[in-house]
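Only one chain is included here, represented as structure tokens and corresponding to the form predicted alone.
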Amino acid sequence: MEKIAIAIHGGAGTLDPSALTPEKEAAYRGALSAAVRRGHAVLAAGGAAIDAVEAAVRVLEDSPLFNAGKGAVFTAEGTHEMDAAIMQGSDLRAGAVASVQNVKNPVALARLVMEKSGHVLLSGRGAFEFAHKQKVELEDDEYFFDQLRYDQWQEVRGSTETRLDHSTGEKKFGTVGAVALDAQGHLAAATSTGGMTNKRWQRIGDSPVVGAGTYANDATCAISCTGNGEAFLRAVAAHDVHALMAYKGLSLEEAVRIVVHEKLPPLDGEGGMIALDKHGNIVLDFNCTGMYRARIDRRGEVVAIFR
């Protein structure tokens, strides 16, 4: 069988196993499985890695369980500002959007930025105008309303405090992402997020920044990160894995270990990343208690939350 592989994540952080009821765990596992299978189906049919990561991330964006798309958290103004990026490793083309509102699938808009705009990163009103011109699917504010997200916002509304995507007893960076290797040997990565609850000033994290939260290069690897965005930005975390492989000749596993466990912690860089190299090796690593994740390769499907 051709060497195809895909991995996804639905966020990482300080997760409390006791706060995850059997029903909630089953829901998360089901959503992760559905997303990774959707992406793998694209690869199995001979499709491109870029199509696979977009397909997988769209499934996660459509689920209210994750802080992206439909499940995006509330800003200080009571709105939803979403960020996303996508990148293909064959030619290093990339597209990204930041602080977009009312776009059902930000990852799909990021893909159009890559293919139709002549640019890499569009933000705010300009990104929305581009979305309208490209006729991407839009939704009204009601579509993005989720009672849990609203309750989370009410706890800090009116203050300067920002919160991660969290449930009782846990602290989670709720970004979603995917990395894939297709039968032609090409890599791709995509990441999408709703950011932090009660965020102000159109704050943008690492997810839509190429090299920080998202990166793909056929010569080495594809990476999607989830964590304290400010730290991942400062560490240029995703690109650093590529650099350790390209310039020091390290394996994917060792490069990810250095970035996740040595370079990020001094920067308060709690979180993790999913990584895939050109040989089909998958590494899902994190420096916190858990990461919502799934993978499918020649060994089959694995869905996990804790270590």
Second form
Protein chains: 2
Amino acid sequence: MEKIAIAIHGGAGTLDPSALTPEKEAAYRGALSAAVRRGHAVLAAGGAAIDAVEAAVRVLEDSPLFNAGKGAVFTAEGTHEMDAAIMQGSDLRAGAVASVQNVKNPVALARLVMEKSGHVLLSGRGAFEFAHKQKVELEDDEYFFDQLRYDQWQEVRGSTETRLDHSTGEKKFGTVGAVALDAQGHLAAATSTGGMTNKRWQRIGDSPVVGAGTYANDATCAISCTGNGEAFLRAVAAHDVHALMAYKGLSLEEAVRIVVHEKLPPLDGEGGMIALDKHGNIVLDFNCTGMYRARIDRRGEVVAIFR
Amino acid sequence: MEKIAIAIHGGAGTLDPSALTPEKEAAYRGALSAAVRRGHAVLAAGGAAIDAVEAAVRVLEDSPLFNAGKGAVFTAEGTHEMDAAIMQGSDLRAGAVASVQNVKNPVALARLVMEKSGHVLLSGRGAFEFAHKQKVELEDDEYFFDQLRYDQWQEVRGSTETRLDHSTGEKKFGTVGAVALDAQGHLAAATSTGGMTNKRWQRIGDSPVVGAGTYANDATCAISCTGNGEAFLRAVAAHDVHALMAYKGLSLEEAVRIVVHEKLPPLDGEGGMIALDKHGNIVLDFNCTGMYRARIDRRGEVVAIFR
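Can you switch from the form predicted alone and show the form predicted together with another copy of the chain instead?
Up next: the whole complex, starting with the chain shown before.
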């Protein structure tokens, strides 16, 4: 039980400390703490890493503070299209959904894709049909409504501009994710997002793509990313961290540093990632001003937003 | 010009030589030869690798013999949902579409996603809207109709069974792809597929996923895969070849061998890949009985189906 560890994120970006009121900061910190504790409780009870990351991400999806599940941003059509993925490092099984609507917890649906569909990635209306068949919790559009997200959309509605999940003066990549190591030594990762405000054409980012935004392999590490999804897709960012460890023998910290600070920036890859290796080492790194994040390991709990 | 090279594939699988009549084999060989020559002509004229792979894949998409474009298999709903990706190794730019209908040449749409959308991956109805806006060539459902595909669908229609692109006694992963190296030393890769017969839930395989079914990086190699898409997704197969070369210093041949014969089989990853490195070396490898394939380099043209 010494090695059990979990880390989560709630997005990263060019965050302005002065724009964050003490009340708002307390709300974010409270939500992050609740999520990481929920996941840690699963591990502490001897539960599996895959259950811990799903539990933690569900808490973040249920909070309107983060761009995933309730609180997902608006598409150009005024809908909420969400992406999620989950992967377990013991056997490289994975499940993911892209551009899915009205599903309360996309990460739970991704888990069912992994376990019940025979496939890895389902999308759009088809993913919704699978959700319906699996009797996952569905919600009306009103459930996903959030005034802040609506106001963000109104600023760009009718234009061709897509926007990151942002507040005035801020540029935030709103995505949530978790990585965990259980007492059996297994790693898992999960990521969930609403994507970009005013996005069109059922654009899919890195979050639901195994190897890009989400990856877990017991031989090396578990990774969940947040940032400019297109760059993370082109960089195959999460798998690249694994490969640097597996083939070059780098430490988790060094592998993450190379991908986040050397590989991604030339591709306009602003953002960050949470990473956890098989020894329980946690690395939370980003190349922007802040990342909503929390961790619990044998040294205790840490919640942070800025550097 | 010494180094220009191109290779293509038209799917792989458990092929039965006795099921292939001389007439049918001649038809396949003719189509493969036409496609690889079309791509090579682009390179020989000093054209870019990205143009060569698009040109070669378009020829394969336009042939009803292969499960891509015209000749794509039927989904459970009797439609044709196609996936495609294209990537250039010089700057890691990439474009892809998933679950798109009525687009004559999905690879050409993937190219436009790369160049005009600001995104990497578009899906479903949204990808179709983008196609319409970009004025790409669209076709009615009738264009995609093929009696063999229809008969294949009838065998499993109404059941929950999904099938690979197969003939009686055969199990074939019908996908097409191309990799090319141009005179400027740039690599590119492209892949296009109709997926699995009777597929549901807008399942997305590895073909449109950068790093899984398609990858190109001038530092190492260009790859296009064909096989059980779920396994290739979980293995992040194409990027793994790149990583083994970049971080472990392996040759293209050795890196491909490890992924195709050691990494994929434990994940039920039957299939193969075509690979080309920056020196013009071509490797066409598979872990099943056959792969429709062709290549042209300084040693001339080779077209092959079985080992």
